[in-house]
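We begin with a single chain expressed as C-alpha cells, specifically the form predicted on its own.
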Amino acid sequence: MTVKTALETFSAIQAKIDALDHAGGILYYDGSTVAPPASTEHRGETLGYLSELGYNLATSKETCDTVDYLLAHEDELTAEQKRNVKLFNKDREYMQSIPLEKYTAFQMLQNKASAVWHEAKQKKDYAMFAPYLQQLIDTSIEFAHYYKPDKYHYDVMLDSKETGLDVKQCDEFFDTVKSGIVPLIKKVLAKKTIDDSFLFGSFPTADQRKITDAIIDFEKLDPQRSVCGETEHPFTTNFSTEDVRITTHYYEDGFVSSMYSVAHEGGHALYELGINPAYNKTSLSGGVSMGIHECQSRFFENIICRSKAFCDFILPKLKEIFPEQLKGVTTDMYYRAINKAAPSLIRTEADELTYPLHILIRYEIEKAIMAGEVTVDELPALWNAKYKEYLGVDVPDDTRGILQDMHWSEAMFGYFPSYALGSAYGAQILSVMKKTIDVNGDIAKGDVSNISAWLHDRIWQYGSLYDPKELFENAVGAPFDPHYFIDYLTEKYTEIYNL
C-alpha cells in the first residue's frame, strides 16, 4: 500500500458511505414531511438495514487498515486530507465502540420514537412518548459510556454537538448570559406592552407561501439546489452542496411563525450550500458544529430579518400579500411588534430577549436527566415548574410544554445549548462585520450579497476543515466573548422600549 493507493481506496469507501447516508437522509426527510403515518415500521426496517451496511463498511478490515495506514503516514498528507482522515476515524472509533446489533436497533428506535412523538404532540399526551424517551436516554448514556468510558456521559453528548464543550463551560456561559439579560428583561416587562395584534388573524396558507418565496429570494437560496417542504417541526437537512432542503410549518392565525422559521432554516441552508464542493462525500462536508450552524440560522432569522432595516424592505411586500390585514401598519409598528419581548410558552416563537431562558430551561432539565436527578415520569412537572420560575407562565398542556420540540425524540441530547451559543456567536460576528460592511444599508436595499460573501469567506467555505473554536476565532480575530451578545440585546431593547 502507498499513500496514493490508500487515498484512492479511502475516497471510494467514503463515497459508498455517503451513498448510504444519502438514502437514509431521504427516508428521514420523506418521513418528516409527506410519508403517511402507517409507513413508520417499514421505513424503520429500511433505515436499520442501511445503518447496518454503513456500520459494516466503516468498520471493515479494509477500511480500518486503510485509515490506520493514512494516520501512520499523516506527514505525507495535505492539511485537508489529514483533517478528513481524522474526522472519519473519530466516527469510526465511535461506531466500533458500539455492538452492531445495538447500533442498528438504535436507528430503528429513533425512527419509531419520532413517529410516536408526532402523534403524542397532536394528542397532547406525554405518556404515549415517555417509554420511548426512556429508551432513548438509556441508550444514549450507554453509547457514551461505550465510546468514552472515562468521561462523564453528558460531556460526551455536548462535545458531539460542539467540539470541546462540557457542562462546566455551559454553566459558565449561561451564568454570564443570565446575569446580563435577566435584569434587562425585568426592565422591559415594566414598560408599556407593545401592540402586536395585527400579526394575528386570518392569513391563508396559500398566501403565506408567497412570503416563503420572498424570504428565499431575499436570502438568495439557489432554487436549483434547495427546496422548502412542510413539516410539524421545521428543520434543515443536507445531502451535498447540490441538495439542501429546508422545511416550515404554516399557522393560518399568524404569518410570523412560518416567515421566521424560513429565515432561520434558510440560514442553515446557506451555510451548507456555501461549503467547498470538493468536500462532498468526505468528512469535511457539512457544518462543523451545531453552535456554528445555529449561529448562521439565528443570524439570518434575528440579526438580519428582525432588524429595522429589514422591516423597511419587507413590509411593502407583506402588504401586497395581506393588504387588509396589514392596513395602516407602519414600519416602526411592525419592527416593534416582531421584537416584542414577553414571556411565552413556545421556544421557536420566542423573542430574542427571552429566548435564552427557553434554552436554559432545556439545558437544566437535560443536566438533571443525565445526572439521574429526575425520572422520565417527573419531566413534565419539572418542565412546567421551570417555565413558571424563569418565565412566569403556566403550561396548559404537554403539546405547548415538554412535547413542543422534536430534539429528544431523535436523541439529540446536548443540542439545545447550541441555540444560545449560536445567538451569542452571531452578535460578536455582527460587531466585526460592521467594521467593513454597511450591514443595515445593504439589508434595507434587500441586498445580502456582501453579508453572505463575508460569511462565505470566513465560515461557510471551510465546512468541517477547522474545529469550531479555531474557525470562529479566525473569523472574528478574537476569542469568543458572550458579552457581545448581552451588549447587542441591551442596545436593541433599550431603543425599542426607550429604557
Given for the second form:
2 protein chains.
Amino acid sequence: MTVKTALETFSAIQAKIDALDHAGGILYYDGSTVAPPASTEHRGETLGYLSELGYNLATSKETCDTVDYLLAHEDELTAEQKRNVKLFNKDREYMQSIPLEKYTAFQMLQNKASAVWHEAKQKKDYAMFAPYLQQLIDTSIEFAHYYKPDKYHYDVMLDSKETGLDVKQCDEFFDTVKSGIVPLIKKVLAKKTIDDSFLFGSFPTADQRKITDAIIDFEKLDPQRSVCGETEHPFTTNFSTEDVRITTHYYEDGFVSSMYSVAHEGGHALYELGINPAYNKTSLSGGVSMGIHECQSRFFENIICRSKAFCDFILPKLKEIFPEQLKGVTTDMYYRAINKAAPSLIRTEADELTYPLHILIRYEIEKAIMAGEVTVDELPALWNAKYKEYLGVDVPDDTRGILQDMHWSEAMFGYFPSYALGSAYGAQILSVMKKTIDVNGDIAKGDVSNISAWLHDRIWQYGSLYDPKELFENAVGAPFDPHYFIDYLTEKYTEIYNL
Amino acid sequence: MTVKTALETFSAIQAKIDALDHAGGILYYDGSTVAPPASTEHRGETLGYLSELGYNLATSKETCDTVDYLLAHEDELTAEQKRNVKLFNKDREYMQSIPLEKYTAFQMLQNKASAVWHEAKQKKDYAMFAPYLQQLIDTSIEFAHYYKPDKYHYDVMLDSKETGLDVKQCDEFFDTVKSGIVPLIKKVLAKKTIDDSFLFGSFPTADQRKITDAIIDFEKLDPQRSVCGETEHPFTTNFSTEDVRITTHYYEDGFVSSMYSVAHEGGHALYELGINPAYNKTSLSGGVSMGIHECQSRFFENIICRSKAFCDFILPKLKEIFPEQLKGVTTDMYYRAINKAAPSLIRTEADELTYPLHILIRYEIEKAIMAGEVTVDELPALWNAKYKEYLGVDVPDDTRGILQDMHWSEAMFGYFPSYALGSAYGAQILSVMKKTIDVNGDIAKGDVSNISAWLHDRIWQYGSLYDPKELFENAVGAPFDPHYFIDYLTEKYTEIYNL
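Okay, that is the form predicted on its own; can I get the form predicted in complex with another copy of the chain now?
Next comes the full complex, this chain leading.
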C-alpha cells in the first residue's frame, strides 16, 4: 500500500458508503413525504439491510487497514485529507463499538417509531408512542455506553450533535440565557398585547405555495438543486450539493407557520448547497454540527425574515397573494404581529424571545430522562408542568405537548440545545456582519447576496472541515459569547414593546 | 444442505435482493416525481452501485449452489416454490450472461438517458437524445446476444416482456388486427365527426385532482397501500403489495388525458395490489407479463371507463367539479366525445379504435431498428412517414412524434406490442365475464366489486405463478383469439357512429 493507493481505496469505499446513505436517505424522504402508510414495515426492512451493508463496509478489514494506514501516514496528507480520514474513523469507531445486529435493529426501530409517532400525534395518543420512546431512550443510552464507556452518556449525545458540548457547558449557556431573557419576558408581558389577528383566518394552501415560492426566490435557493416537499414536520435533508430537499406543512388557518418554516429550512439548505462540491462523498460533506446548522436556519428565519427591513420587502408580495385578508395592514403592524411575544404551546411557532424557554424545557426533560430521574410514563406530566412553570400555559393535549416534535421519535437526543445555541451564534454573527454589510438595507431591497456571500465565505463552503468551535471563532474572530444574543433580543423587543 | 435449509438460504437471498430493488425503485420514483434536476448523475451512480450489489448477490457462489440444489430437488418443492426457483434462476442466468461492469454501466446509462429524454422532449430536440438511444439499442442487442446467443435478439426482447412471444406471432397478431380495424376506421372516418369541443378549455389542476380522487375511489384503490404522484409520463410502479404508486400528468387545457391516465394506471395498480401478499420478496411477486399488465390497465381505462355505463356514473361528478365547462353536456354527448375516433399524433390520447395503429407503427419501427434496417438518425423521418401512412397525420415536431413515449429511453424494446395484446386480451375477458356478471349494470352503479373479484380470482392473485399463456387460458377457458377484440371494436363503433 502507498498513500496514493490507500487514498484511492479510501475514496472508493467512501463512494460506496455514500451510495448506501443516498439510497437510505431517499427512502426516508419518500417515507416522510409521499409513501402510502402501509409501506412502513417494508421500508424499515430495506433500511435495515442498507444499514447492515454500510456497517459492513465501514468496518471491513479492507476499510480498517486502509484507514489505519492513512492515519499512520497523516503527515503525508493534505489538511482536507487528514480531516476526512479522521472524521471517517470517528464514525467507524462508533459503528465498531456497536454489535451489527443491534445497529441494524436500531435503524428499523427508528423507522417504525417515526411512523408510530406520526399516528400518535394525529390521534393525540401518547400511550401508543411511549413504548417506542422507551426503546429509543434505552438503545441510545446503550449505544453511548458502547461508544464511550468512560463518559456520561448524555454528554456523548450532546457531543455528537455539537462537538465539544457537554451538560456543564449547556447548563452555563442556559443559565446565562435564562438570566437575560426571563426579566425581559416579564417586562414584555406587562405591556399591552399586540394585535396579530390578521395573521389568522382562511389562507388556502394553493395560495400559500406562492409564498413558499417567494421565500425560495428571496433566499436564492437554486431550483436546479433543491425542492420543497410537504410533511407533518418540516425538515431539510441533503444527498449531495446537487440535491438538497426542504419541506413545509401548510395550515389553512394561517400562513405564518409555513412561511417561516420555509425561511428556516431554506437557511439549512443554503448551508448544504454552499458546501464545497469537492467534499461530496467524503466525511467533509454536510454541515459540521447541529448548532452551526440551526444558526444558519434561524439566522434566515428570524434575524433576516423577522426584521423590519424584510417586512418592508415582503408585505407588498403577501398583499398580492392575500389582498382581502391583509387589507389595511401596514409594515409596522405586520412587523409587530410576527414578532409578538407571548407564552405559547408550540416551539416551532414561538417568537424569538420565548423560544429559548421552549428549548430549555426540552433540555431539562432530556437531562432528567438521561439521569433516570423520570420514567417515560411520567413525561407528559413533566412536560405539562414545565410549560406551566416557564411559560405559564396549560397544555390541552399531548399533540400540542410532548408529541409536537419529531426529534425524539428519531432518537435525536441532545439535538434541542443546538436550536438555542444556533440562535445565539446568529446574534453574534450579525454583530460582526453589520460592520461590513448594510444588512437591513440589503434585506429591504430583497437582496441577500452580500449576506449569503459572507456566510458562504466564512461558514458554508467549509462543510465539516473544521470543528464547530474553530469554525465559529474563525468566522467572527472571537470566542462565542451568548451576551450578543441577549443584547440582540433586548434591543429588538425594547423597540417593539416600547419598554 | 437440505431442502429446508436451502429454502431458508434462498429466502434470505431473495429478501436482500428485494431490499436492493426496493431502494433502487424508490430512487427511480423519486427521480421521476420530485427530485431536483441536478440530482441525475448522483442518482445514476447510486443506482449503478445498487445494481452491482444485486448482481453480485444473484450470481454469488452461495446463490448458485443454493439454486442448483433446489433445482436438483425440485420434486420435493411445492408448485409455488418450484416456480419461484425457476423464475429466479432465469434472472440469474440472464445476469450471469452479462459481464458485471456492462450490467451496472447499463443501469447508469438508463438513468442518464431517461433524464436526457425528459429534457429533449421539453426542448423538441431529438438530436440531443439520439446518441443515448443509439447506446440503448446497441446495449440491448448486445445483452440479448449474451443471454440467448442462438436466438434472434428482437425475439429475445419480445419474450422478456411476454413469455413465448416472438416476431412471427406478433406479425400474425397485427395482421389480424389490421385487417379487422383498418376497414372499420375507414367507415368511421367517412361519417360526420363527433363534437368533443367541450372536453377542451380551462381545467385547473387543483380541480382535476378531484377527478383523480373520484377515479381512485371508483376503482377502489386502497389509499393505505397506494398513492398518485405527478410525472411527465404517467406510470405505475410497485415495491410490494403494501406500496404501489401510480402517477399522472395534468394538462390544464383538458381533463380527459389525466382522467384516463389515472384509470389506466389504476388498472395496473389493482393487479399489483391484488397479488397474493405471500409472494412479496419472491420471484412470484409482480404481474407476470407486460401483456397481462396492459390488459388490466386498458380494461379499466377503456372497457370500463369508456363505456356508456361509466359515463352515466361519472358525468354528474364531473359536472360538480366543472359545472361551467360541462354545462348542457348529456351522457350521450360525453360518451360519444370520449370515444371519438380520429387519426391523431399522441398514442396515450388515442381512441380505442385507432390506438392499435399507434402500436403497430412502433412495432414496425422497432422491427426495423432491430433488423438494422434504419439508423437512429433516420428514425424521426421513419416515424413521421408511418404516421402519415397509417394515420394520415403530419407530425409537427419530435415532441409530438418520436419523443412522445418514455419507453425507449428506458430500453423497453419489445414492450409496445403488449399494449395491443393487452387490449385484445381484455375484449376476450369481457365476453367471458359478461356470462356471469352484469358488467354494465355494475359500472352504472359505480360498483366494480364483482368485476374486480372476477379479475382477482382468475388473474391478479397469481402474480407470476403461471406463464401468461397458461394464466390467460385458465382465466377465460379458451386460447387467445384476437377476433374478440375486432368484434368488440366493431360493435362499439358501429353503434357510436351509426355505421
